[in-house]
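So this first bit is one chain, no partners, the form predicted on its own, shown in structure tokens.
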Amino acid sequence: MANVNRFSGKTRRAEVAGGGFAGLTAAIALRQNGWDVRLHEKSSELRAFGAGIYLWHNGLRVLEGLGALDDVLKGSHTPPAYETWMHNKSVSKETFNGLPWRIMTRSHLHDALVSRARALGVDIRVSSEAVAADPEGRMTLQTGEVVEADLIVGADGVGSKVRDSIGFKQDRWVSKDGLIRLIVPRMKKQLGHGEWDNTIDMWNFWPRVQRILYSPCNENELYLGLMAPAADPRGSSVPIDLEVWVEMFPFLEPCLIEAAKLKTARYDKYETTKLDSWTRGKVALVGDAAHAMCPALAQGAGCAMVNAFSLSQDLEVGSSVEDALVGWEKRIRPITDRCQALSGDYAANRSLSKGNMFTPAALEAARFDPLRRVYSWPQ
């Protein structure tokens, strides 16, 4: 059913800047609610950047609402436990009281969202970059073309041009640690005896600070997150310094040998962005453009997708877009703010190394059910 602008009588239109998880989620959800939607991706093709990704109950419920859950469940993995090691000895195993969670490659999730967007008729434009927007509902493209819409969604990442062109007040900071994220073959037989279907968060503080987040995505692919301080030239070097990683994690040598072959590896420092507001007039910011966060709680994508999905819920027929956006931010932002703050604290203090750190507060965002708009899982 068409979603009609009460003043013009025409179907309401949204222009979405950015073809990542947040932008695709917003585009799909709005399209399902009867909007005409055009999505702009600056790259020449729609593809996922990065390696692996965790989705929790909140993100999985978004996928259910989008009609993409079944595709994502095929080819992804829920580990029996989230295990934490300190100096190669297990200190905790967490199962989150049955709270659903899933690991997958970023490309697997992205492909499912792209497929769903196309099936619904979202107008996808590649090589189309948004360079500016204004609160009145106009967006300027790199070509100089200006497009008008009832809603502008800025989902164009941590360096958002939509955000910066309007002048949202922001605080940004970078932490002392960073990650090299890689997808390698599972090599399960070569690893030998062990609970290699688990997520294993492996920490070492001596003789140097190094961490590997071992995350199986499916039967064939493994997501490795290699953490080291930015001040450590060997731990942060890419391609990875095989010797320094094998010395600390010798039992993962078969996987690390594969990791060392990846010449396109990238070291990224943890980055946080906090804005005074996510909305201005007819413009809404979602994902990293609004709330980039440290990955300690694995909720960057989950919060982005929940917020983008919730945006479509609050833009009901007959309501003013401007008023709806203000109400949306008021309703949904506090969850993200608390998650972002705790995730930053965990990253700064390397708190996950202690084990058993997925407390009720740490799982607050994960427990939220965006379809029912309630916390639907016991603590």
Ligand SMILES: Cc1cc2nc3c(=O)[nH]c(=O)nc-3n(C[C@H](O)[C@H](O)[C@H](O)COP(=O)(O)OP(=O)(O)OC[C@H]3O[C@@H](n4cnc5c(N)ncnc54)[C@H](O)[C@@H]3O)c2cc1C
Contents of the next structure:
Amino acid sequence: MANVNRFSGKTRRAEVAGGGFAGLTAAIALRQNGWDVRLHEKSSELRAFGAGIYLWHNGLRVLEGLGALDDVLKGSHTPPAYETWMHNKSVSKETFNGLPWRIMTRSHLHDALVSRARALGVDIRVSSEAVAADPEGRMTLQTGEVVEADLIVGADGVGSKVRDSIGFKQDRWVSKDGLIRLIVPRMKKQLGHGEWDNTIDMWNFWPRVQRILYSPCNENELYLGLMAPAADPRGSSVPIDLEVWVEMFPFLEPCLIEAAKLKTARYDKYETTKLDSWTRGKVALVGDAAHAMCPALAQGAGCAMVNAFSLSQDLEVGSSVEDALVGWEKRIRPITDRCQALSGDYAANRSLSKGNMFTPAALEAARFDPLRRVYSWPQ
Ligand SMILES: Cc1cc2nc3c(=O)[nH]c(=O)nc-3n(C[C@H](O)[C@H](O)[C@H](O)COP(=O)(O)OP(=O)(O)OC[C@H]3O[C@@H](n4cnc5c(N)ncnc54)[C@H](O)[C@@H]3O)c2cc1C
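Form predicted on its own done, so how does the form predicted together with the ligand look?
Below: every chain and molecule of the assembly, starting with the one above.
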């Protein structure tokens, strides 16, 4: 059913900048609620950057609300446990009290969202870059074209031009550690005996700080996150320096040999963005544009999806777009703020290395159910 503007009598329109997880979620959720939605992606194709991704109960519930969950569950994996190793010895195995979680390749998640957006009739424009927006509901494209809408969604990532053109007050900083993210073949047989269906978070502090987050995505694909301080030239070099990684993690040699063949690998540090506000007039910022966070709790995309989905809910309450956006930020932001703070703290102190660190506070965002708007699942 069309979603009509009370004053003009026309179907409400949204222009969304950015075709990542946040922008696609916002576009689908608004479209499901009867909005006309156009999504602008600056790249020439819709494609997910990165390797694998963890989604928790909160993000999985969003997918259910978007009608994309079944597609995502096929071809993704829930490990029996999240295991932590220190110097190659197991220190903990966590199962989160049965709280749902899932690992998948980024392209798998992205493809499911793109196909849902297309099926619902979201108007997707590629090679279309937003360069500015204003609180009155106008967005300027790189071509010079100015588009107008009832709502502008800035989902254009950590370097958001929509955000920066409006001038939100912001703090931004970058971590000292970083990660090389890769997808390699599973190679379970070559790895020999072991619980290789688990996530295994393998930490080493000596003789160098190096960590591998071993994350099976499905029967065939394995997501490896190779973490090293930015100050370590060998640990952070790409393509990966096979010798330093095999020396520390010899049992993963078959997978590391495959990883070393990937010439397009990238070493990324973690960026954090904290804004005074996520909204200005008819403009809402979602995802990394609003709250990029360290990935320790693997919640950047999960929170982005919850917030983008919740936006469409709060725009249904009958007040003006401007008031609805203020109410939305007030309702939903505290969960993200707490998650961002704890994730940053965990990353700075490398806390996950201790094991058993998925405490009730660490799982707060994951326990939120955006469809019922309550926390579910026992602590
Ligand atoms: C190492 C690492 C591991 C992570 N692991 C996890 C995890 O396991 N689970 C999790 O939930 N989160 C994780 N995250 C966080 C997650 O990746 C991000 O929070 C999430 O991808 C943000 O999505 P987004 O749509 O806001 O931004 P992006 O993914 O950056 O998407 C922005 C999109 O907008 C486009 N764009 C940019 N500028 C413009 C413009 N001006 N106009 C039009 N289009 C534009 C870009 O091309 C891109 O397609 C991780 C992050 C890092 C760094």
